[in-house]
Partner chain sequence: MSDHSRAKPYMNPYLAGTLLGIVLFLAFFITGTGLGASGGLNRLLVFFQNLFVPEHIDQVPYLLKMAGGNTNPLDSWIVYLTVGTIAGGFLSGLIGRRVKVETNKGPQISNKTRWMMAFLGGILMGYGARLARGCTSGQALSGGAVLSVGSWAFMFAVFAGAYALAYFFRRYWN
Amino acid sequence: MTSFPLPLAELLGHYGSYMIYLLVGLAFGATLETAGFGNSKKLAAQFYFKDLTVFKVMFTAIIVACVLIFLSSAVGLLDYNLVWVPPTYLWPGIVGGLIMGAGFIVGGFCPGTSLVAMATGKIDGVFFVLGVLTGIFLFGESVSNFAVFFESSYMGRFTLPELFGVSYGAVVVAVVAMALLMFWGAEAIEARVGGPTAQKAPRLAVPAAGGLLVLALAVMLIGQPDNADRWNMIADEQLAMLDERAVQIEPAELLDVIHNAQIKAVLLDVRDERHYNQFHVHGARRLSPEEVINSARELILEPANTVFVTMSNDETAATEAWRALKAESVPNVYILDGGVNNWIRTYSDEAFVDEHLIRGRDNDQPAYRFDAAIGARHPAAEPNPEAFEIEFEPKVKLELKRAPTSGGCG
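Now I need the structure of the chain on its own, in the form predicted in complex with the partner chain.
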């Protein structure tokens, strides 16, 4: 299992973990200030092509961070699935961005830089921060009027490599190359518009740029770990759990979990559509085996008290799905012990079980015959927990969540 990001709440406690964020903030504020971002004139000069500091600092930061993130993910140090990628809400983002662009040229700061300006005694920074607070207040009061737009064009966790259908490494190389070209252009523009006051690039700039490009190429050559690589990192430990049957929960425990108000149960039925239509546990979501890996990133965003349970007719397909989800770092995944067949056996009356038993079936095929596709309308699909008092050995243990559920500007 990758070591990073660290399970901060587990290591330091709820409030202890906040100290890390305080330190990150200190470093962030100090860097912004030394870059000159506390000075509105320097920031605004960006838009008159005199001093392209904003652009240079921002894109240098993006490409340096980008290369380091995907390099550490490529070598298995960092789990990209547990990294917060701001979800895409395309149009609210674009309209908000345009409004912010206007705010930038009118006010001379963005929220982060205005904090640094305020901290270093700039009165215009203080007025800007007061303005930001007012703007946020107005937004909170007015968002109900356009809630539909605010929630529109949602595309979830959607990345550039997915958009263009190429590898992460290829996009990293392209972004680095593009930024370096733009830096070269920025220097040329500054030399013409800014005149002799323009700052010279440090002597190390060219070798550093070359070094970054080499690292980006390394990211592309190594490639990001796929589901099989990710499984290999955790295989020993997880195979032991499978053998000890520590993750196969009995139907009685699943019924208990479904009716536990403090747990959100997400049932993932990985059987054929035909079998799902004939019978499924009430509330189960059908997930074809091909969709399992791609659904993982959405599942990671579920609240921390979510328990995922995979099920097939017996256990084979459910175990495959479990492995794939575990490898993708989905927390709290379990397998329904004995599958849907065992569930039907547990929660149907004896007459049904005797009459509908299919003899001589293959592994992971239905054990009971249904004459019509009744889905969740069968009595066993939604058993009354009070009618079945069955003892079980509890196995579900909620793990503390490592993946952030909010990020950036949460």
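Okay, that's the form predicted in complex with the partner chain, but what's the structure of the form predicted on its own?
We keep it simple here and write out only the one chain, dropping partners and molecules.
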């Protein structure tokens, strides 16, 4: 079972986790200052091609992190699904990047480096931070005027492998190779523009670059774990829960969850479209078996109080969907005990149950006959909880949400 990212709040408590964040922030700031990034003149020199240290340091950090993240994921040490990847809003992102770039050129800092400059007592850093805070305030006060554009062209967690239709390993190799070529180009430009003052690459630059490229190739050769690999990592623990029926919740508990104002219930119906159209629980979202895995990353981004319940006619297909979602690290996933058939049996009147029962049916097939495709218009699709007083053994327990819900920029 994967160990990272670590659930710091669970391991160290609320204040303990904040101490870790503080130490990481201090180390990051110290690194920026050591690299000279608290000096606006050094930062601005990159735009004149005299000193490309910023470009080289930042790209080095990017490709080293890229290789280590996907190498750790490839060998099963890291769950990449739990790593925060900012969702893509294409056009707002482009406009925002241009605005930030213009501010970088004019002010000589980005937000992170301006804080480093301010912390070391530089006046220009103080004024830049004040400008950042003013801009944040003005943005917050005016964003409603252009909210449609601000939330437009949403593409979700969209990365280069999805864009080009290739593996993560191939992208890692391509990004590392591209960065190394750009480093070589940056050195040539500095030597030409900067002249005698240009800094030369350290002795270890070439072997370090070669070693990084070798690791990138290893990432491509090993490959990233698929859903089956992920399931094998957690199979022993999760199969025990299945056998103990610790994740199969009764219709009465599901109805209680649906009407619990403190819980967001997401019902995932994995039956054929024909069966779904004949009858489904009100609010249930239909997913084909192929869509279950693809939807996992979207489901992970739901609020921490979200409970996911898979359902099929009985339990077979719902259990397969549950396994796939658990393998993709989706938290708080349960199975409707007895499936939709049990739901209909529980919340339909006795006359309907007796008259429409299908005898001799196959496993995970509808147990009741409907004369038309009525979807969620049947009374049992949205039962009144006050009309049914059914005792049940509560099984839903909200797990700690390990996936971060936001990220930041240094």
